[in-house]
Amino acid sequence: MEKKKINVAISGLNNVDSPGPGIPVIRALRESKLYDVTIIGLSYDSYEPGLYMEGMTDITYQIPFPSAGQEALLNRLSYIQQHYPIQVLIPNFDAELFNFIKLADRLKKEMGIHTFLPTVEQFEERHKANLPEWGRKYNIAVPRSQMIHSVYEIANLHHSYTYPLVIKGKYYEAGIAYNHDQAVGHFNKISAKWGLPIIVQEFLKGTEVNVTAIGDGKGNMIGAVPMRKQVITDKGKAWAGITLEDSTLLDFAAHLFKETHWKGPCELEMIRTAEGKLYIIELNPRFPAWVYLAVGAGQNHPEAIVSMALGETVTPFTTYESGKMFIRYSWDLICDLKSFEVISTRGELKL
């Protein structure tokens, strides 16, 4: 079968310590049975590994960062489509999705740019400060949590909690408090780099599982690939992880499916207390930086997406091969700065 040409638009290039997904959502199309991808970097900085990259992106433009506002990211895309014409554009990273979802619409209507995104509902209640609410609406298990924006409410948080806690920037980051003095510690640092609130949460001890997974939308889970993490680093992302054979890490994943209806990529981010019971701790709306391997274990999500954001009829993935690893790794990549200087002044780069 000839493969479908296609122009598709991808972020999340910053490949480092805590990586984005753009990079492995490239490698899963450039692994598609189904497209021949011409793909369309979108970055924020002029640092982003992504950028250089051989065989990554065939060419990088440079956008405005989400607090610029819709309208400058129209704008944006709008001229990049006169150089470009994107077919389908995959967002990856959680500060910038609201933006894609609100211009949705418009992207598909004014300039034919398809995208498989949540609704805004879906989005906002999934929040981690929203999360309890969230769990009882949809009768999904998660532990209790709190919004704070001083750090002057830690003070009375044992009231309600005990130590240790979880304590959660509303984006990303996360640190275990032990005592009131690292409360504080891991607020001033979030709170720092994300911003308020931050969000305290109950500390479940359990091991950790993770499930890369996509819905349509209508209720249905189209693919689910859960993982384990076997080597995690300081900012407590997976370094290296193998894929489970887990009926019940499935199941949960398909009643949360039914109950949301989401629609799009996800992460659901999960405890399994001793007693074998599962809560959901995050919902993160894109892919995992770690979707590669569920493309390793027989299902392509990013492939999926493409399809389903062209209107096209996805047959659900039934399979995937579990005992399969992935093992992160550090690599110096060479460049030149005439490179750097192109994409820092004119804002695009080819290769």
Contents of the next structure:
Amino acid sequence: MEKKKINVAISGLNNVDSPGPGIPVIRALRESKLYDVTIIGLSYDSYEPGLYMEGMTDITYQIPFPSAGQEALLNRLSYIQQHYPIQVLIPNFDAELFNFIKLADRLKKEMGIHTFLPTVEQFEERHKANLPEWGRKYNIAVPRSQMIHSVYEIANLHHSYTYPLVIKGKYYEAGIAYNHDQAVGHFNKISAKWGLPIIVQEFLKGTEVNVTAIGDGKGNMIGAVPMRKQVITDKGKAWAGITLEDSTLLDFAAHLFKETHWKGPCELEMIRTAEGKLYIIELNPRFPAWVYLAVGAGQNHPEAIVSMALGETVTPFTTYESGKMFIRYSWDLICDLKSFEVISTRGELKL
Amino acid sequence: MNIRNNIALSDSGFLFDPSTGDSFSVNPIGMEIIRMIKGGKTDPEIRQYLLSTYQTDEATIEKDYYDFLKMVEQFHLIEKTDGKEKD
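Could you output the structure for the form predicted together with the partner chain, given that the previous block was the form predicted on its own?
Complete assembly follows, chain above in first position.
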């Protein structure tokens, strides 16, 4: 079968020690059996390694930071559209998702750019700060948690929680506090970086398991691959992981999709306690950086998202290979200063 | 006692639990024991085999064999029925 030629825009090219999912998503699409892809990279920073990696993007454009607003993003995409018409766009950063979700209809109607993203409501209600309410609404087990806005609130936490506690930032970073002083330390460090509120979460003892999954927005889980981290970086990211064979994890994920009607990709971060009970500790509204493991195990989720964005019916994946591993590595990429100069001054780069 | 069906054991003694991602290494005698358990051999049959194959005595087998089985149980490699681990 001849592959369909298609232009796909991908963000998240920061393939650093705490990587964005852009490069793994591009690798998945490059291996697609359905599509012959031209990749239009979308970057925020001239130091994103994905800009300089041969064979990844065909061209990369810098786009305005999310704080610049939706109109600025729309204008930039409109410019890109005149040079490299984007047919499907897959955003990969938490912080940029809100703008893309809000613009999804306009992107499709005004520019012909297709996306396959969660609704604003789905995106908002699964925020870390709203997780207990979300769990109650959909009958999904989540750890107890609450938001705090001041460091002085930590002194009262012992009335309702026992240490250790997990102190989490609004978007990123978390630390485990074994006492009041450590909680204050984490609060100050994380709030200085990511702002307020800070989320205080009950610490669940158990094994962390993660699932990369995609939903069709109608209550169906189109694909899911569970993974356990085998090597973890100091930022808590997986440096090595392995696919698991566990029907309880898949049933749990299927229940979540049935209840929430989640649309698009996501990563479910879960804790399995010693008693075997599963809790969702986070639902990330995008592909995880380890999504290429799912491709290696037999489920090409990014390819499925492209198909669904184009309105095609995708048959749910039913199998994958368990015991498939990934190990990340670092690599010093030698690049020409000219490339850095071009992306820094003109905001676009073709290697 | 039975080893869970999905536990894979390679010829090199590498044992993989696909439900947790845990992997273990067992020595040649450990491999034999795991294979015999998986093959449905009973406890006395396995002990008799070890006694007749290796230069050892019953007391040593008693100690080492049950120590090994306990370890296998602790690593949750035993098949569960109705939420309980089979003996």
